[in-house]
Every structure is written in C-alpha cells, then in structure tokens.
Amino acid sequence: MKTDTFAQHITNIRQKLTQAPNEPEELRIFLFGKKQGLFSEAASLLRELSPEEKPAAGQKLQELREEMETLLTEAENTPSKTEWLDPTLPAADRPVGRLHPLSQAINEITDIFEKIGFTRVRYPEVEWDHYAFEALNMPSNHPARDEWETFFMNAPEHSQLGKMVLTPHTSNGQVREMERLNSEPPIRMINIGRTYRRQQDVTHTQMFHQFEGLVVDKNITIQHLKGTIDHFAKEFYGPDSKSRIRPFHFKFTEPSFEIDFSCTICKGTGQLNGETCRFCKSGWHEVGGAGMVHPNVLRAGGIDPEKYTGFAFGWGVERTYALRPGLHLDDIRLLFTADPRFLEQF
C-alpha cells in the first residue's frame, strides 16, 4: 500500500465521523473500540505499509487520534439531550456537621452543675508537680509520681514548684482555684479538661477528659457530697438512677470514697435475661473517686481547715458517658476515631 492510499483511507474514516453517536459511551466505542472502532480500523492499515512509509502515516494517524479525543471530550462535557434537567430544583443536601460526642457530654455535664451553682473553670494541662501532687498531699514516694504512671516533661525544674508534667487529673485545679479566689470561700468549682496517664486499653486511653468538682464552705458535710452525686446521676442517667459511696483511700481527701452508679443495662438488678449482667455483674458500676477535702490540701490553698470544710470528686468524661443508657460503648478508644460511621450515631 502506498502512502497516498493510506491518506485516502484516513479521509474516508474522517467522513464516517459525521455518523458518530452523541452519547459519550457509545461514541467512545464507535471511535476507540478494539474490534470495530474507527481508530482500530485506521491503525490496522499501518501493517500494510513499508518501513519507509510508516513514519509519515503514523503522523497522520496521530492527528486522527487527537481529533477523535477532542470529539469525545466535547461529548462528555455536553449535557445529554435526552437527560431532563430542572434548574429550579433544590441542590442535594450536604452532610451537616455536629458536635463531637465528647463535646456534647462536656456541655451537658457543665449545664447540670452550673444549674446548682458551680462555676466552670479550666486549668493547665501542662502542670507543675506542686499543683498536680505536692499540694494535694501526695508525698514524693507516692506511686502516682512514678515515671511509669505519669508523663514528665523534658523541661527545667522550677525552684519552688518542682518538675513539669502532663497533668494526670483535673485535681490540679483545686489549689489553683483556692488561690484564684484569694483563699476566700465559698468555692463551687467544676473543672473540665484533658488529662494524661500512661495507660492504654479498651477502658483507658493515655489522653482522656475529666471533670473535677470542688466545694469549700463552712459546715460542708458528706451529706452535701452524696446529695450532689445523687443529683448528677438522676440528671445524666435518668430519674431512676441511684448512687452509692464506698470507703476508699486517696491522699487528697479524708475520708475518701469510690462512687458507684446503678447499672443502666440491667436497671441496677444485676440480672439480665435471667443471667448475671455481663456489664456490671452486680447492679453497680464504679465511675470515680470523691471525698472530703484533706486539711493539708486546704492549707496548701491558704484556707483554714478549722473554719472551713469541703468535698471534691473527679470522674472521667469518657467513662461516665460510655455508661449512658442504650449506648453500649465497649471500647472508649472509638471516641477518638474520625470514622464517620461511628460518629454520625451521635
């Protein structure tokens, strides 16, 4: 085959383009289909040319391909004549964001305590040893001050306040709040913030949120503490929820207690479907600690323990939230994922 004969074939193929369909997919097959496409038909003619003729023919074939690609691109960018379009219709709804479940929980906790006179505060996450431990009546040999329990910062020590740590609890706000108020009760504080401990499993994360309550005034007793806990349980978990306190030991409270709430799964019975509740096993679940503020802590905040008494409590936001009725959150690490399939439930 001569080059001029090949050129005539290309001209004939260009004429066939006037018969091309309008739909993009049909056009793509018409132009570039492997068996019957026009380009395949033209490319097959190259085999009949001599080596000397192929360069010039290949240039013409490339020009034909570019024309076909332009034609296909225009078809793909042109609305189909058969597709009905009403420009007055509203646009498709876009996904609407919402507060993270932990932010929702923190807002609800804040609202519950503000309604009974507590003031929401927030104190440093990077804290001095003095406020995190020493002022809370925790001696230098206390296990919580071990490097396997606490994150110590690689920073110079303060001559009076000691080492710098990532605060392991929101209790660091107790003495800071006393100092902020110039050691002049009454004090009704709710401190909510991030805290850090070297633990990681299905019920613990190395970073988590706590809320710390502190009340200091004249004649404050355990009855006030128990009443506050009962109020929170009923507001956060429902009117049928109950709370109880069990003797325990914390260095910054005396006496000290562990706080239990009635199980939201088995309704506090310890039984579910005729078997022992696998969630609580007893009808109760533990949420945190509480107690009457130790006299040494009051003294560290400049308050006379002979005139004033107080109570304090501290619970994890994630753990408290995970116990909400109907939630069944068996791994709190899910709260820190960015998976929309999990977060959109809230």
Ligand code: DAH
The other form holds:
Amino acid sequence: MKTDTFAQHITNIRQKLTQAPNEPEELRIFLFGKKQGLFSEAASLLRELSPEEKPAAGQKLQELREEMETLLTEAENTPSKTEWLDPTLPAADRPVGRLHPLSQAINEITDIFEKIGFTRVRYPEVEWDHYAFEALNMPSNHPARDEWETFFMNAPEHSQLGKMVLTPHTSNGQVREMERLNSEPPIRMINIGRTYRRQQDVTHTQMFHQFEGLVVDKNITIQHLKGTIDHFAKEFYGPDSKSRIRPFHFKFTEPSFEIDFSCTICKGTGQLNGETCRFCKSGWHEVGGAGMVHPNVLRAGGIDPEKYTGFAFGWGVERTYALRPGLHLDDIRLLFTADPRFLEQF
Ligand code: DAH
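Alright, leaving the form predicted on its own aside, put up the form predicted together with the ligand.
Full complex below, order starting with the chain above.
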C-alpha cells in the first residue's frame, strides 16, 4: 500500500466528520466507538503499511485524533439546547452540620451560669498533682485520693507541684482560679472541661466532662449553694424540677453534700403507673458533689478563711445531660460514637 493511498483514506474520514452529531455522548461513540468509530476506521489501514511508511502515517493519524478530541471537548462544554436553567427554582438542599449533643449541653450549661454572674474558664487537662489533690486538702498518700482513679503521666516531677496527671476532676480549677484573681474575691467561676479516670462501663467512660462551680465572697452560706443548684435544676430540666442535698464527705469541702435532682420521668414521686419508677427507683437521681469550701483550700489559694467563705460543686456533663426529659440514655458511651444515626437526632 502506498502512503498517498493512506492519505486519501484519512481525507475521506475527515469528510465524514462533517456528519458528526452534537450531543457529546453520541459524538464520543461516533468518533471513538471501539467497533464503528471513525478513529478505528482510520486506524484500520495502518496495519497494511510497510515499516517505512508507518511513521508518516502514524503522524497523520495522531493529528486526526487530536482534531477529534478537540471536537469532543467543545461538544462537552457547550450547554445543550434542551437543558434549561431555571433561576427561580429553590436551591438544592445542602446537608448542614450541627453541634455534637455534648457541645450543645456545655453551651447551655455555660449560658445558665453566665446569666447569674458566673465566668466560664478552662483549666489544664494535663495537670499537676498540686492542683488536682494537694491544694484540695488531699495530701499525698491520703486514702481519699483512691476515689479518683487517676492516670499519672510518665513525665518528670515538678519540684513544688509534684507529679503530672490527667486531671480526674474539674476541681483542679478551684485554686487556679483563686490564683488567677490574685486571691481577691469575689469569685464566681464555672469551669467546664475534660476529665479522665481509669474506668469503663455503661455509666462510665475514661474521658468525660465535668462542670465545676466555685463562689467565694463575704458571707456566702449553704443557702446560696442550695439556691444556685435549684436554679440550675429548673433551667436545665424544667420549672417543676427540684434538687436536694444529702450529707456526704469530700476532703475539699466542709460540710459536703451529694446533690440529687428529681426524676423527670416520675416527677420525683418514685412511682410510675402504680409501680416503682424503674429509672430512678426513688424519685431522685444523684448527679454530683458540692459543699462549703474547706478553709485549707481557701488558704492554699491565698484567701483568708476568717474573712471569706465559699461554696463549690462539681458534676458530670454526660450524666447531667443523660437525665434530660425524653432522653433516656441507657449507655453513656453512645455519646462518644461518631454514628450519624445517633447524632442526627439532636
Ligand atoms: N470533684 C468531685 C468529683 O469529681 C466532685 C465535687 C464534690 C466537686 C464536691 C466539688 C465539691 O466542687 O465541692 O467527684
């Protein structure tokens, strides 16, 4: 076969290009379809050329291919006449994210306390023994520390502040806040943060959140503590909610209490359809601890306990949140899954 025969063949193919369809998908098949596409047809004669003829013919074929590709790109970029753009149509729905339920709870707790004059603060998660225990009237080797199943860091000790720990409670913020304010009350702190303990079951996770309140001023009494807790219960759980305090023991408060909120399901009666309420069994849920700040803790923060008194409380965010009406979370670990089927409900 002669080179000019091949050239003629290419010219014929080029002529067929004038009948090419406009619609991109049809055009693609017309040009590059495996069996009947123009390009295959053009290339079919290449086999019959001698080795000397092939390079020049190959060059021509390549030029044709480029022309065809340009045609196709143009067709693809030309809006089809049958495709209408209606600018008056509402926009397509775009999925919008939302805050994680725990972040929502933290924001709500912050708002409730900020409205009554508390200041939100955050203190270190990786903390010195001093702020987590020692300054809270729990000297080293005191058995009370066992309650706080603490993670100790594998890090050098500080000469004055002791070992490094993952803070097991937000009470570490108490003496830090006294220091931040140069030991000058009034103090109205709400410290919300992550806390860590060596525990894991349906009601406990190794990482969880707490919120810690601290108020120090002249003439602060248990009445202020009780009023604040009641206010929180009504704001967070609804106007019918009640709170109560029961005597307990913490080293950093004297007297100390445990705080209960009335059950939102049986409305604090302990009875549901003539039977014992299976959610609370007593009408009450325990949420955390509280008390009047121990004089030694005020002293550790440079405050004179003869002049000032204070109250403090500390609760788990997850637990407080799980007791919300309509939200009966049997397994607190659900809050830490990234499963959208769970999270989309909030
Ligand atoms: N920090 C305690 C805990 O994690 C809770 C607590 C009890 C905090 C009494 C307080 C308090 O501020 O006064 O179990």
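These numbers come from a predicted model, not from an experiment. Residue numbers count along the first chain shown, from 1. Here, rigid core means the biggest group of C-alpha atoms that superpose within 1.5 Å across both forms.
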- From Asn273, Pro51, Ala91, Ser159, the hinge of the rigid-body change between the two forms corresponds to Ala91
- Task: Can you give me the hinge-style rotation of the smaller rigid part versus the larger one between the two forms, in degrees?
- Result: 20
- Query: Gly37: how far does its C-alpha move between the two forms, core aligned, in angstrom?
  - Reply: 19.4
